[in-house]
Amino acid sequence: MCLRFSAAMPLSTQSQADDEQYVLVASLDNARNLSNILKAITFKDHAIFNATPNGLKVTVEDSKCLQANAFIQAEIFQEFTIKEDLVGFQVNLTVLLDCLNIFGGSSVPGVSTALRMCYGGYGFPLTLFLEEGGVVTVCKINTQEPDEPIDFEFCSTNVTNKVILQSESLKEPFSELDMTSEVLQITMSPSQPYFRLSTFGNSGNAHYDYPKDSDMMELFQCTKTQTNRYKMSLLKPSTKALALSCKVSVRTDSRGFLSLQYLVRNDDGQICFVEYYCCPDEEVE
């Protein structure tokens, strides 16, 4: 069993002494602010959690070809206490989200569930205290030693092309992408077509073009023409982040590796970031 439930005192009555046993304590007035951002990177069961004094980074990977990171800054939490420079663990993300959604997913307008997330260090479970209407549920989820995340060696100095778009401009095309196409082809160029998405499915080829002076284009920095193909199956999970976001940065480096960085506003108007890295399937001459 990796999950245990119990009841507890209301969070407001828990003393600071209770926190002494933990190396990490993070509290939110609205648990949905965490569950929404985690849903944006949920495509595998397990996630690596790395906490620093700056906040929380949650990483999910697939086949050494795709990596998603959610960045939740310390300021977003009402309380964020960490006793070490780095606290890391691996946890079943599906189980964690189930706990947040079942016990912290109130859909009643004006009603939110408070969350207190505590971790006692290596070998200890991740403990969630979820309080709604004075009732506290405690969930304990087993943790594992974290794997080392893949380093895609994607750095800004090697970025050749970058555009920032309002997410609305991508939501419709992504919802209409021909999923019978095995790849999504992305062309970025200083000249026409500037920024193009292409699919090659059963019903034929389709192209979506974005002029560099479009109202939806907030930034256009392309130094050379690049056309790369990416497996549709790898990019599909990123549409969850797209649906939540208001802006998206699309970058490619000299190798054709793709970075999709999404700016997400939570229910309280605070900003979090979700980033997907994807390796190219093939380069197109």
The other form holds:
Amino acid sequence: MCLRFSAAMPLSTQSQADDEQYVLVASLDNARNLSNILKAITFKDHAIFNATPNGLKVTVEDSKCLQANAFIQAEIFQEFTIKEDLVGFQVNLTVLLDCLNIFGGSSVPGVSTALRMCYGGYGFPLTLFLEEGGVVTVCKINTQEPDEPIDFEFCSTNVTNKVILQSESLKEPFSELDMTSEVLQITMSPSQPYFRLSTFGNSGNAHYDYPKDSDMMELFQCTKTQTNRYKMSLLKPSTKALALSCKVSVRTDSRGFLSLQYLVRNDDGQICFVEYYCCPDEEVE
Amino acid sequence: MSQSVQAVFRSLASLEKTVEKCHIELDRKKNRITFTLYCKHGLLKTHNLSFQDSESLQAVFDKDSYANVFRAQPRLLVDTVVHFPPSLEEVTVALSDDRMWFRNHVDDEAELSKAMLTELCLASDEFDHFAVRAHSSVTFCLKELRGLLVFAESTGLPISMYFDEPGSPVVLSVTDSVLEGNFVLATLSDDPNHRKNNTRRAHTPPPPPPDDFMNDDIDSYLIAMDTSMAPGPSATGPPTPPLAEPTYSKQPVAASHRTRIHSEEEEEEEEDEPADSDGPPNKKFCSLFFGSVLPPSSQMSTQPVKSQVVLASDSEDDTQAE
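Hand over the structure of the form predicted in complex with its partner chain; the form predicted on its own is what we had up.
In what comes next, the whole complex appears, and the chain from above leads the way.
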């Protein structure tokens, strides 16, 4: 990665000719609309970027058991130009976040970092033009060939149980989960206890029960009683996404695979999505 | 097990906002205690904690037979202990008829010369109740005291303190209609204060004589503050080995001041008991350090007005100290 600082060169004066070389150009008036959502999936260093005319999808995986995706639709960007059907690359997500926050990241009202993200294609670095207060920084981040994201084969037709909860009700339990428990057990059932999170720690176990008629429960569609355990270490990072979100959908399929989908509103009130897929640790009937 | 229980009640702020009811159930057969928190929006939190039966220590004490009983608002003690370094393990509390001293306890006599010594004096009128039948000096763990003060302050209830002789536990009690908490702290059985080569502590009652701090830098500070005072040596009071380090203390310095005045104004008559005149002045002195002016106590009123002028350098009517 290399950095170049220059002054008084607004992004808009980038010559059109430069753009010809890029297969992907995405601009944001407020870089936080990208950096905040990326923070929700930063539990590993590397991220796979996949851009389509629909927008940007950023994927982070852990031990082939957990996958997190952040979706930023094309409409979120002030400019989103893509010359191919699919543009993919892999970058160091930590470095990318550091660059996006290069102006300090402090939220002074009215002041934001503008971003112009450009990618020349295979073999080219990811170029970020960041501007705040008339100062422009150019960052070039090396890219790698993207790994193929795992396909968890999670399809809606296979979903056995689904609930949608307001994130508010889950935030506190998630943040106080007993970390001495190796697993987080999720029970979903058409009958009591309906939706239950359980931990089994050193001093005992804990259960968080959400009744189906709770006013925090926006949707309750459980067809069969299922209890699955997931490694706590894999799911704990999802707390970041939960913290950003206003609603979360929890779905399990017949194999016990877990899908968590978070609805996130960015600084400008626009909606983005973050989802987590997790394999069950073991099946407990 | 207390840590596990703490985890159940971790965030007090959110508990207050979200928990409507808490149900506690003990299952002796399974050695389990269950805390069920009924929260807003129908959320139910159940914590099943396993426990082991263990022998609990039963403290043997009879606080009602104790010689010395006090009651104070927790704030008084909180404001007292805050002056001691957080790392301090033990504190010594000494009593006289109308005073209570808190001093840091230094284990090793050899360390005395290197240690910073801190001493605070509380007067009886700062307490809701102050009854001393035996002048004693007990040493106990400060850390425990700090802990229970946090609890007591949160309840807003007055603390009752029961002191007896060194070796007997001190009992601090917090009571209201729903709870009675007795905090029983062990004390050092052979109070090393009695061994110290310091005349003021060697005998039961006496509060330290004022001349302890004659050589303190703080004296010259006080002198500088009140230029109407001419500094002079004090001839009164028993000579005591000066403490090696300058010591911050509310009471003896002004007492030495007063003694100095006495020596200079030899025509003064001391009506009080020597113990009293040697005794530290009370709140009046505090006011010198802390800038507020408090009405003179009955003790002070027996003093010549001149000494009052010196001590209350800021606002009393001027009468020349000569």
